[in-house]
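Presented as structure tokens, the chain that follows is alone, the form predicted alone.
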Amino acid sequence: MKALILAGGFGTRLRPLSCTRPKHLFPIANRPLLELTLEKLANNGIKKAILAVNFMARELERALGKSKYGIKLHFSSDLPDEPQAKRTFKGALGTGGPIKLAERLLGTSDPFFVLNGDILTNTNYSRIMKTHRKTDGIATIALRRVKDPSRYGVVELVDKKLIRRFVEKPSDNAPSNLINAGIYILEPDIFEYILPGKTCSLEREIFPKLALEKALFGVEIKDLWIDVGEPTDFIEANRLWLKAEKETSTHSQKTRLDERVKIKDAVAIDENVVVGNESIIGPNVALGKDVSIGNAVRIKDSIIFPHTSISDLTTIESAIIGESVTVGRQVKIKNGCLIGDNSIIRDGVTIAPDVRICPAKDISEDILRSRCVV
């Protein structure tokens, strides 16, 4: 089987961040996010994966090689300067138009899945698959229920299987609760309905013409589902797969806890961590490769990225710190802040909620109100 993995978003909704790197490398539990997907794809028989790459391409290509878990891996790019392919257009293609671009790889005799590449799930893809070929249609949409479908493309589901209707985005009376998982089977035939180099939304031009043909299905799942888009949904994906991968906390051999340092559960602390006296970590907390964490700090519902420094008395609380941050003294870090990479917060400093800090910054007072420090 093949997948095709729409990974070409810019991330604006996860700046500073994203600025340095493709969102879809952000560490989950340590993990970059799209290697937790792979690895999940080749559970379930995966065999070839082709990434639809834009922004920052080639940091994916060298993160991620030509293999990950037995998946021979392909990427497909719609920036017109790649020497793959010599197009007029300009700019992404939206959702529908790298799969056209994909054809070839993809191949028009078997089924494949698209999948968005931002989200967190550990569902079982052959379940979905197998439901997919018990229908007569060109395409299956993996669905989720929610509390609040606003956000997402949302379903009228009938005979439990057969979509008569996808709406993107409602803004009042949604059909249902059911939203686009941002899954899908896809039948050759999809290739079809796609115009060759040119921009085409699957949520609003694809799915809705596929209902009226009575040719769209839907499978619910019920499994661990999140779709990484903004900064508290990168925190609450990290305690979902804690959760669930890890149950208790787990570091390398090489990490040196000291004796009086308190682990609450789940955390995730990669190679070479120190972690200083008294200091108390978790729950709910990934520590990155390199990272030093001085005496009395206290960090739970957060994110270090590796080779950061935090120093001693210093709290962090929902927060997602950058690469090669150093953190001083007594400094507070409140819910919803983003550090961005090589920034220094001064001893003493306070960080109100929802702040962003520019990558490089170097901050000295306290930041008393949400903003962007550029």
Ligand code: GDD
Second form
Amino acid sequence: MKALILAGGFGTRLRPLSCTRPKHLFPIANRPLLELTLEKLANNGIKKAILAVNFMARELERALGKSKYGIKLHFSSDLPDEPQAKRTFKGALGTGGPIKLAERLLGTSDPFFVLNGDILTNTNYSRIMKTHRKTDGIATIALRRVKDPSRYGVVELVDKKLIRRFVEKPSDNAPSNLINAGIYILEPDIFEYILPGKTCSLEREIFPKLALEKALFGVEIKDLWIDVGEPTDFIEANRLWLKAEKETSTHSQKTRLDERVKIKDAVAIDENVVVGNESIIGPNVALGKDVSIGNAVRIKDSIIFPHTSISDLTTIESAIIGESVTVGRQVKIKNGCLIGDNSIIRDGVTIAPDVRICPAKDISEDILRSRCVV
Ligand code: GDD
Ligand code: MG
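For comparison with the form predicted alone, produce the structure of the form predicted together with this ligand.
And the full complex, kicking off with our chain again.
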């Protein structure tokens, strides 16, 4: 079986961290999100995956290589491989256009999976396929019940499986709280619905049409599922994954923790991490490779990217600290903060909730209200 993974979005809501890496490679418990997805796909019998890329295509190719967990990887870019000056098409193909573009790679004989690449889930993909096989539809989509459906595609379901209506991001009057989970089985007939070389939204143009034709079906999933679209989602995704996949904390063998370090489960600690005396780490913390933490540091509900160093007596709560950041002594970083790669936060600085700091900034004074430092 084949799968196409949509991985070309810009990750605007995760800036500035997504300025320097695609959101699909953000680490969940120190592993890139797409690696976790590919591992699950491999366990569900997928042998070939097409990565539909655009923004930061090279970074994705370099990070994932030619195969993962026995799945052969192909990269299909929205942007034609021709010199800049000769390009006839400069944009992004949306969520539908990349499927048409990959028609030859996907083949026209069997149904295939299409996945939003920014979803973390441990769902049973084979179960969705089983449901699809019992229908005569062109598409079956995984559905998920949420409290607030307004930021998702929302469906109206009849007879448990048939979708009567599909509305993308309804501003009001959402037809239900069952949302599109971004996991689809599509029949090759879908290629007839998408024009080649054009931007197309599956959710705004194709699914509503299929619903009218009674060719759109849904299956509710109740497993771990989260769209890693916003900073709070990313922290929550780490928390959920740590809880679901690891009973207790995991430390790389090559890591050195002082005897008087307190680890509160669950925590993921990568290679060559150093944590000093009296520091309290966790719960829900991921420390990336080569991270160095001083004495009496307190970190909870946070993600620290590789090669970052944090000095003594600093506290960090519900924040994301980018790669190769230097955080001084007695710094306070409050909830919702995003610190861009290569930044320096000087000794004694307090950073208020929800502050975003662009890469390579040198911060020597307190930032006391929520804003973006560019
Ligand atoms: N190649 C390519 N080209 N990929 C794209 C493009 C594009 O132009 N635009 C978006 N993508 C990829 C993104 O990288 C992401 O993995 C996926 O398509 C979905 O795009 P998002 O921008 O993350 O959409 P969303 O989160 O607002 O909404 C989507 O996901 C929800 C579930 O989380 C929709 O599918 C909703 O209906 C759904 O409920
Ligand atoms: Mg998304």
